[in-house]
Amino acid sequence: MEWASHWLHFAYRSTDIFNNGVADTCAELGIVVTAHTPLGAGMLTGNIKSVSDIPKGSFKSFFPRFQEEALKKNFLLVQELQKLAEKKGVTAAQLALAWVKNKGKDGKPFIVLAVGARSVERVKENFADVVLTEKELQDIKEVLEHNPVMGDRFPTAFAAHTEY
């Protein structure tokens, strides 16, 4: 089996590999997908609600999805996902991570989560075993369809060197 890694960046915020053939090809070739920054660099935790929540000098301030107008729009997606998470009795981060893990089932490539944490409590939260029902997966799909992510993944000059 060939072991390589493809990077899926920002969980809900960059789902293109599931629609453009990359995930299917990875599954076919036995390539493991690494979900890098699956909580959207903190966005999907709900801790970043506005530009003022981004620490001065943070790399996030350079990314189009963290610019003021995009951030306002993207936080609407986070709020909708938080409602689903509350209904299930989990955090938005747990919901997001469970969704990413679920994308690695049913003939899709195996997905490894690359999640950061600054405390033991956050590590435990991130790796709680959250199982999503078909109804919950459908609800997430509908939220994603009605709340498209605004802003490019990377600044233009950087993206030219990272896109596949």
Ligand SMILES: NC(=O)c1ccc[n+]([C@@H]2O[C@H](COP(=O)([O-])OP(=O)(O)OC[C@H]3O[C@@H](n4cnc5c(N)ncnc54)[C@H](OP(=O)(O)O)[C@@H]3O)[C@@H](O)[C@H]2O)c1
Contents of the next structure:
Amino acid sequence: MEWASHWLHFAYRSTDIFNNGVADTCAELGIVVTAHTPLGAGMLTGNIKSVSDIPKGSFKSFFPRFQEEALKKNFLLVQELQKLAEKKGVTAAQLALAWVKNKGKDGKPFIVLAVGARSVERVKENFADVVLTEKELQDIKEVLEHNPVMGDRFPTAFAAHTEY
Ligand SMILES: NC(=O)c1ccc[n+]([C@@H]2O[C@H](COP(=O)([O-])OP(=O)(O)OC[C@H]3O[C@@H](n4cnc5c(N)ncnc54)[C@H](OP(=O)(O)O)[C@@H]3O)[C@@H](O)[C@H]2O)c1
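To complete the pair, please output the form predicted in complex with this ligand; the form predicted on its own was given just before.
Next comes the full complex, this chain leading.
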């Protein structure tokens, strides 16, 4: 396999590459996809329930998905995912990471996760080998379809200077 890396931001919330041919092309050419921010910068862990949970000065306070109205709406999605995680006996973070890993199942494309965590406990939690069943994947798909993410990925001025 040729080792190149294609950096893309995706979690449940930025799945464009699976619909626009990029993931298929990476698989075909043996290009590794690096999935950065797979926990939605912490949102998908369930720990960010409102804007008051965002530390002052954090980049998140400038991002559309973390603005008050959007965050309120996006937290509804997180709560639905939390229910599925609880049903499986895993954490919301583990469910999110398992979902991303599943997207790279059988090397289609090969996916490397770039997760941020600052404690040994969280790193261990995030490394757990959680495998989702077809039924669980279907349940997640339905939750995602019923709860579209509110807010652009990046602020407009920032987006104008990114390549993806
Ligand atoms: N190339 C690019 O364009 C680009 C853009 C953005 C990010 N990145 C890279 O992607 C990597 C990850 O990004 P990120 O850290 O912003 O986002 P992330 O991995 O989606 O989320 C990390 C956040 O989730 C929290 N967290 C991690 N594990 C958790 C758990 N098990 N339970 C509860 N909370 C948990 C972390 O808190 P604690 O830190 O307090 O543990 C942190 O606030 C970084 O290396 C970053 O540099 C690259």
